[in-house]
Amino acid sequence: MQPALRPSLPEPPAQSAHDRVYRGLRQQVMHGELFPGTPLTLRGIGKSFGVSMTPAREAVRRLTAEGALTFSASGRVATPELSNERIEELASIRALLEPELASRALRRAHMALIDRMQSINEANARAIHRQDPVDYIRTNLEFHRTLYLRAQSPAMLGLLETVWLQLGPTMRALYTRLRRTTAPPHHRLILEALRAGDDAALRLALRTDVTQGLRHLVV
């Protein structure tokens, strides 16, 4: 006798088109390849990610909820142009959170983690021998993440990648400023607190790291 056959599986549904465009749209806002202020419209947008007008709208009605984007009255959309108030407020919540993360990571941490950071950091090291802004900052953050995934709170992890997704526009204009030739310093300070186990001086040299850049803009 032949055994019954199981119901095969249904197929996972495929990604939706607002999906693919937010998804999308949100990785080019939180790594900067759009600057401070950019208008965008929904048709190009559609035309962008080759869909309609109605995945495009739902898109950015999901990114102007998290504050990646900006919807005016008149209906323009844009990139956020933030003020110093807003840059300082997000930078505290960074230097608040990241630290915390951090050290929530800590006790989980182990020498592949390590060397993993490691490999990311001569990445980022590269793109900025390229003067390749858009990969320094997507390289920067893959640093942190890669940290703070180790720490098993997603709900933190959540909030703080809202706050990424914020400042995406204005990490470009800063890289611009401040015409990087080197990768940033206290990156090998939290490679070092991580080997050595040291819970207090990782969070300082995640606050500073967090914190010092975003001062630049503060004028």
Given for the second form:
2 protein chains.
Amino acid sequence: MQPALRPSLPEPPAQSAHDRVYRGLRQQVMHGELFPGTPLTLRGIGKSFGVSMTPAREAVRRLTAEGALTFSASGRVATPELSNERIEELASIRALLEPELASRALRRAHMALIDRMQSINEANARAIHRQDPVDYIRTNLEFHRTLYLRAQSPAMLGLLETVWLQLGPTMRALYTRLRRTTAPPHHRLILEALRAGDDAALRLALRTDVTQGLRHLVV
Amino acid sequence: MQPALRPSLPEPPAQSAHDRVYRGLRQQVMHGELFPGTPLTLRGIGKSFGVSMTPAREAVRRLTAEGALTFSASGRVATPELSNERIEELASIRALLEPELASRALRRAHMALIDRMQSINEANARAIHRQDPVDYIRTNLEFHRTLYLRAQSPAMLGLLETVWLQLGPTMRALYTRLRRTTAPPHHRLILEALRAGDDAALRLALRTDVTQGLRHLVV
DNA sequence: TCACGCGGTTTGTGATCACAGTTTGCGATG
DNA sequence: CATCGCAAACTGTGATCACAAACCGCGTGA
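Could I have the structure of this protein in the form predicted in complex with the DNA, to go alongside the form predicted alone above?
What follows is the whole complex; the chain from before opens it.
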């Protein structure tokens, strides 16, 4: 969990049962803890969170609305198995939104932010070396989100997180399949563009980071 | 309702109770039938759709996940009252997504599509003359959606519809306040750019249509 | 050996209920 | 006449239940 990220997203404690379930499931999906096509059951979810079916159903309903889960034929719940077209479309949405968010964040960026991103990036490199897919996905998203939070554009970030959510299981399948041992090279470019205050370079670095990262997703 | 639009969005009949409620409420919100801050109750929703609280709750949960409804203090459900910053942010998201969708649709556009858009636009002009805010919003969205459906980018269109949904009540408040009697000039430019096959002009026309239309929203 | 069919089990759905918190409206009091 | 207070009504929450449909596995038959 990343307690340091919370203050910018003004979500109150909101400790209702369905909200606990929602957050828990959402994190599992976004961080790639679940493979594509993993079947879920309302009773199973409820039991694993210690609640009844009702809050589990609401959380699932909410997550399906965001594309994090799908209803297979006749209402069975599962993580999505994306077609190649869908993957490419989601990647192009990332390529549209992320440079814009980065550009907005650039105006408000300061040294402490860049340092924080750098340390997250080092954790990301360690996850790669450890060959830990979940931690790799988690730190990678955290790297990006840390930057975008500075954009002060909650609606746009929310939309982007929806996209990440849909890609979660697919990214897990990818990063489990190809066991890379070298860090993605573009995070360094992002940090350099940030330090230089170069908007065009930053946009380009993000676009390539996103499209390169998802290039290998197409089966 | 627009039965002609259905085939491209491959949504099955899906006649469960919560889905009927979801679609009904969603349309009410997106088409501006509800003003910002309108309070809703689960029991009231259920009664007006002839179902119990359970499906009503699921539909509301799903709509709040999309930003169509908000939970006011201590769980009361209401349509959102957006701040100026949020309105501007949503407008800039529209300005980002809609030119992209239009550009993708341009490659696949044909004469029948343009004719259909033109006839929708005439219905839109009639709604303006009749000073019917709901029908104005409905035909305006239909004009745009008819174009974007051709982009064959369901995920991007889905994201955009989420944005429309969030703006629904606010647009209703606007178009009720300022009683315009002249059609927005940019739809004509969009049609001309489509006929000419001019990508740059089309992108520009959409960007100005979106930003001009929402310029008056800021209170 | 393989395909088919059938019954037990599991699954999502929707209704109902008890409960706690909030709002509301009426009446008493200054 | 205005203001405060309290009780009744209302609201969302979560649990439980009945039910129908889908699924799974085993056994039978070709």
